[in-house]
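Let's start with one chain on its own, the form predicted in complex with the partner chain, as C-alpha cells.
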Amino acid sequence: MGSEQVKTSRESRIELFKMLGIGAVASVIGIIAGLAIDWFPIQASEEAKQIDSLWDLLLGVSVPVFVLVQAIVLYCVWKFRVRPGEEDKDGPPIHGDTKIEMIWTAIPAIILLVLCVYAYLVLEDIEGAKADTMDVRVVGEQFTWTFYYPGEDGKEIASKELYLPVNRSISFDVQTKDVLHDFWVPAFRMKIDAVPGTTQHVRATPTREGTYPVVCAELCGLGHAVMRQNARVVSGAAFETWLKEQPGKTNPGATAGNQGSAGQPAGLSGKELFTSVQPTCSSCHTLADAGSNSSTGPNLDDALEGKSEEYIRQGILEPDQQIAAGFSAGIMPPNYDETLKPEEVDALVKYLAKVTK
C-alpha cells in the first residue's frame, strides 16, 4: 500500500510537470500573440501611453492564467478520460489538500493586490494636476457637443470642433444640458460622464497632431450613435491663430459660423454642407442625392418631397415646429440657426429643395 502510494504520487508529479511544461510554452506563445495584436486606436496622448503599457502588463499576467486553466482541462481530457473497461471505475478518493488550497488562495491574492497598487500609481499619474493646464468647457446635449474656450474679458469662445494645442495639458470641464452623456476621445483613452447638475473633470495631454473622433459613450437617446464630432490636435501656434480668429462672444452661433475660416472653407455647396455641418445632416437623415442612409431622423427624400423652401427652412431652424409621423420632438439639435451662417442656410435650403422635388 505504502509503496503503491509513493509510486502514484511520483507518477502524478511527473504528469503535473509535463502539463506545466506544455502550459509554459503555450503561455509564451499566447503572450507574444497577445502583444502582437493591434488592440488600441491611435495613441495621441500622454495618458494613452501609460494606459497602453498597463494593458500590456495585464496581458502578460492574464495569458498564463488563461493558458494554465485551458492546459489542465485539455490535459485531463486527454489523459484521464474513461477508457474501455473503466466504465464502472472510480477515481482516487482525494478530498483536498490544505497546503495546495492555501497556495492557490494566497498567490492570486498577492498578484491581484500588486496589480491594484500599480494601477493606483498609474491612475495618480494620469489624473494628477499638470503645469500650464488649459481649461476647455465641454457641454453635451441631445445629440451634439459644444466646446467653450476661455477668451478675453471672461467671454467664452464656442466651437463645434474640439481644437487642441499639442503637448499641453488640457482639463475638460464636462457638463450636460439634458440627460447623461459621456465625453470620450478614444485616441486619448480618457472619458467621463456628463452628469446633469454637476461639472465633471477629466484631463488629457495630446501628444500627436491629427484629427480624432469625439464619441458619446453613454446611451443618451435616439441620436446616441451619431453624437460624434472631431478633435483636431494642432501645433501651439496654429491653435493660437485659430483661437484669435474666433470672436469672443458668448453666443456660440457666430463663432461656429466663423469656423469656416479654420474648419470649413467658406462657400461650400449645399451638398457639401449637408455632409459637413456638425453634427452632420447626413448622420441622421437619409438623402439619396447625398448618399446617406441613416434613419435617426425622417427620410428627407420622402419628407421634403415637393415641399416649399420656406417649409424646409423652418425644418432646419425650428425643427420641433413640424414633426414627421413616427418621430418625436427634441431629437434634432435646435441650434442650427446659431451654428450656420445665413448664406449656408440658404445654400442648404436651395439644395434640399432641388434634390427632393
Partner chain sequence: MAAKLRAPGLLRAGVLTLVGIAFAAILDLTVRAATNAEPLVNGEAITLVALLAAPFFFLGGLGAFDEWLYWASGKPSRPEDHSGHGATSWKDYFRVNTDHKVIGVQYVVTSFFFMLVGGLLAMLVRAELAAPGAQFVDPNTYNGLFSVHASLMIFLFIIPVFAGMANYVLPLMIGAPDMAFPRLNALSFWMLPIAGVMMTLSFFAPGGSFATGWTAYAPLSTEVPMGQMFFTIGVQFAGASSIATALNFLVTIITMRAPGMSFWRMPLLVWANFATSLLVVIATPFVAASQLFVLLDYALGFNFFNVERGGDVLMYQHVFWFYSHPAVYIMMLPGFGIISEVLAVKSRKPIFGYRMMAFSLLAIVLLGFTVWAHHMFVSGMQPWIRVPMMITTAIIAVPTGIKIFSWLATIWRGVLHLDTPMLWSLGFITMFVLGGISGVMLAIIPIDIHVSDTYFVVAHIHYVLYGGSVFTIFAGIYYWFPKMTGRMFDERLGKVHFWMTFVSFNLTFAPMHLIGVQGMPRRVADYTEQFAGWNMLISLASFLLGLSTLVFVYNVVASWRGGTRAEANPWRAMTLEWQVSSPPPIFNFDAVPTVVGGPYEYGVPGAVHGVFRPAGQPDPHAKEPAGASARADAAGATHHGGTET
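Can I have the other form now, the form predicted alone, not the form predicted in complex with the partner chain?
FYI, this one's just the chain on its own, none of its partners or other molecules.
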C-alpha cells in the first residue's frame, strides 16, 4: 500500500510539472506576442511613455496568470475526462489542501498590491504640478471643441484647433455647454470627461511636434463620431507667433492675415470649405460633387435639390429650424456663425446651391 501511495504521489508531481511547463511556455509566447503588438498610437507626451510602461507591466503580469490558469484547466479537462463506461461513477473523495489555498490567495493579493502601488505612483507623477504650466480651457458642445487661451489683455483667445508648445506642461480645464463629453488626445494618452456644471482638470506635456487628433470619447449624440479636431504641437517660438496673430474673441480659430476660420487657409472655395473646415460637412452628409457618402445627416443631393440660397443659409446657421425627415434636432453644430466668416458662409451657400440644382 505504501508503494502505491509513493507511485501515486510521484505521478501527481509529474502531472503537476507537465501542467506548469505547458503554462510557462504558453505564458512566454503570450507575453512576447502581447509586447510585439502595437496597441497604441505614437507617443507624443511625457505621460504617454509612463502609461505605456504601466500597460506593459500589467500585460507581463496578467498574461502568465491567465495563460497558466487556462492551461491547467484545459489540461485537466483532457487528462481527467470521463472515459467510456465511467459515466455513472463518482470521482474519488478528496479534501482541499489548506496550504495550497493559502498560497493561491496570498500570491494574487501581493501581485495586486504591488501593481496598485505602482499605478498610484504613476498617477501621482502624472497629476503632480509642474513649473511653467500653461492653462488652456477646453469647452465641448454638440459636436465640436473650442479651446481658450489667456490673452495679454485679460480676454480669452478662442480657437477651433488646439495649438500647443512642445515640451511645456499644459493644464486643461475641461467644460461642456450641454451634455457629457470626453476630451481625449490619444497620442497624449490623457483623457477626462467634460461634465455639465463642473470643471474637470487634466495635465499633459507634449514632447513631439506634429498634428494629432482630438476626439470625444463619450457618446454624446448622433453626431458624436464627427466631434473631431486637431492638436498641433509646435515649437515654443512658433506657438508664441501663432498666439500673437490671433484676433482675440472674434472668429475663434482664425489666424490673422493668412488664415480663415478653424485654422484653415483664407480664400477657400465652397467645395474646400465643405470638405476641410472642422467639423467637416463631408463627414456627416452625402454630396456627390464632394465625393462624400456619410449618413449621419441628410443626403444633401436630395434635401437641397432646388432649394434657395436663403433656405441653405438658414440650414447652416440655424440647423434646428429645418429638420429633415428621419433626423432629429441637435445633430449639426449650431455655431457655424462663429467658426465661419460671412464670406465663407456665402461661398459655402453658393456652392451647395449650384451643385444641388
